[in-house]
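Here we start with a single chain on its own, the form predicted on its own, put down as structure tokens.
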Amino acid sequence: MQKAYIKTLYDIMSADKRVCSLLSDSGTDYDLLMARDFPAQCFNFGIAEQNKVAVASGMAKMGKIPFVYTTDVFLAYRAYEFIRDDVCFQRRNVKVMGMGMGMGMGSWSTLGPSHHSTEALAALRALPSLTLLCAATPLELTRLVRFVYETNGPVYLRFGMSAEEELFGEDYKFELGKPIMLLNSGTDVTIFVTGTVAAPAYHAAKKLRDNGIAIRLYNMPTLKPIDDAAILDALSSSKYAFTVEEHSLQGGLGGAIAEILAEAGEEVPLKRLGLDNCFAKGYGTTADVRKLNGLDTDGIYNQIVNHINGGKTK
């Protein structure tokens, strides 16, 4: 996914000299290429994420379009106050790019919860004036980066770094706030997923379909704002609703869907799959940690089947 991000940003920077890349010692070959070709548009702040966000706010005030790029945990948590006060409160045209969302840190996932951003959505969703996006696949990321560039105002975009599987074709179209259909075999069960856990959710949904369960699976690249009417329409005729996310059950996608259902007075039973008031268990690759926490294909499948067969929503 990093390759998809850098390539898209490279093309944007080559066409618009206002666009700048702000880094924190990410040290990839792509970063070196961009710094060589656009020396006046690339800035490395080292491990100083708070300062980087503050500088980005000033750059935006001067008419630049800064893309602030580094590990999601170091932006969503370490620089949160600066995103809040210097970007959102000032409504600055700053683009915050958090790589390694959820437990999707690739080989760095072995470092455990200190490098997992599994509470970020709860904090970021609360910020006024912030558009919040999560990319599920490389192609979706390219579309979202373009959207971010064309949008005026604060945007936070999260994406993975674990060789994510592509689930979309070139006809993919992003619409802010709208769910995107990934699978449709009926209306009894509706699943919403966000971020890079979309691939195991997709394979779990196919397994459910193949075992006779009429199911719809929607990807949710937008976490804020969400189109309430589109969500309610997607849930029409459903007997069960599920959300899947590499995130705390408190404040993430499941919380957003629950809010929509509650305010609309809808009575579709909702079951949220994610981390229930805990940090992720275990260490290893992204795939290892997903399996240990029931968010791999089999884990998602088994949780949904068990709930349909009589489990109780927490």
Given for the second form:
Amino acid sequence: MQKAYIKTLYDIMSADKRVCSLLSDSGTDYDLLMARDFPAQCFNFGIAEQNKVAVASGMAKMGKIPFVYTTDVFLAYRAYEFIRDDVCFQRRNVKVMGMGMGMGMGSWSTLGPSHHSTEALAALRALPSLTLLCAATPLELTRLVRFVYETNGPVYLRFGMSAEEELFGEDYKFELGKPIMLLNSGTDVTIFVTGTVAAPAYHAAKKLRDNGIAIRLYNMPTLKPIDDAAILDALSSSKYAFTVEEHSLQGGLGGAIAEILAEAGEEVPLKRLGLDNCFAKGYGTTADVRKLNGLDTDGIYNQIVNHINGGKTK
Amino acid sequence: MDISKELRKQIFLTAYSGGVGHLASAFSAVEILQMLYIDRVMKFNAENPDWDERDYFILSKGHGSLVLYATLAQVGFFPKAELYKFCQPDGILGGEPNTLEVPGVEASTGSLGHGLGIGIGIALALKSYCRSNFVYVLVGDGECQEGSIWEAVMSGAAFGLDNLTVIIDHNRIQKMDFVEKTMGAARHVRFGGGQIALGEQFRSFGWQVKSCDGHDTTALRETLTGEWQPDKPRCVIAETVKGKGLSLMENNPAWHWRMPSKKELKTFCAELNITQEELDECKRRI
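Mind pulling up the form predicted together with the partner chain next to the form predicted on its own we just looked at?
Following is the full complex, with the preceding chain placed first.
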């Protein structure tokens, strides 16, 4: 997915000299290629994320379009106040790119919670003037990076950093705030998922469908602003609603959907799947760690079936 | 009345109108802003705050907003009448400056350690446009305890930003106590040259450093506009007195965030040449 990001940004930077890539010792070989081809647009600030975000604010004030790129946690947590005060509050055209979202740093998840951005949505959703996006697949990321570039104002985009499975075709169409249907076999169960955990959610949804459950699976690339009416529409005639996210149950996608349902007075019961007041357990591949935390295909499938059966396993 | 006295009087009347304010932090930087704006070391156009040819000033120690407001009003960025609405519901001037609302304010600051990074971003962009506008950032000496200041100092040298001057308002007092008493042990040169210690820190990060009397506008101007090497950012340590101009307040940590009592007010008025009518006028305008 990182490759999709760099490739798209490379094309944008070659066409628009205002666009800059701001690293904090966070690049790959691709970034070195970019720095070779566009030296005047590439900056590395060393391991110093707070300053990098403040600098981006100053550059944006001067008409540059800085893409601030590093590990999601170092931006969402360490540089949070700088994103808030210097970017959002001053409404600067800064693009914050958080890679390695959720529990995975690439195909591996060996570094533990210090590198897991499993509370980032709760913190970032609260920021005024920020557009908040999560990419599920390389193709979606390509489209989102384009959208981010074409949008004026503060944007935070989170994405994965390994070979995420592609779930979309070329007909993929992004609309800000709206859910994107991934699977549809009926209206009984509606599932919303965001970010790179979309792949296991997709396979769990297929299994549910194959076992005769009428389900709809929606991908939610936009966490802010969310189109409430589109969510309610997606949920029409549902008996059960579920959210799936590599995130705390507090304040993420589940929280956002719950707010919409409660304010609309909808009675469809919602079950949030994610991390329940805990840091993610274990080390291994990203798939291993998802499994340990109930967010692999079987974990998602079983939690949904159990919930529908009123807690009784079939 | 000389202009620095006029500014101090205006600062006090502004704070008096709002009932609050970081007076001592503002008083220590009066001559610095006077030199930049009123003596026009900086290029600016009050009629057109976004003028492309302007130099950029960022008040990283945002709580010193009173001196910035008084100076901006003095040179015509907005009417002086606005000062009397300081921290009032119908005004635009808050305790910390807001770039979206106040003409002439280049960046919203408040939380310490942000303004220098923003200034570095502006200076980097100016370099890339091959433009000769200059960037000035005023930071507090207490503010230099923030880690992000040193991230910014590191990057300023790494990018060779010789279009950037940091002015340190070296008044030696932070909120609770003297800087030296608070973090003095961490400085590698002992007090008596506390200013040298801070200068050494900047120098060791690859900056060029000069110091001068921060209440002498001629010395400030000569230091800022004197000989500097190319390819290195500049740091001017302005030796100041927190609360300068008010006998009760000078060099007294108790005054970081407070207003005078009724008794103290008499001394303030006497030393700042403020009449009872001028005080009453503040209250009438609210």
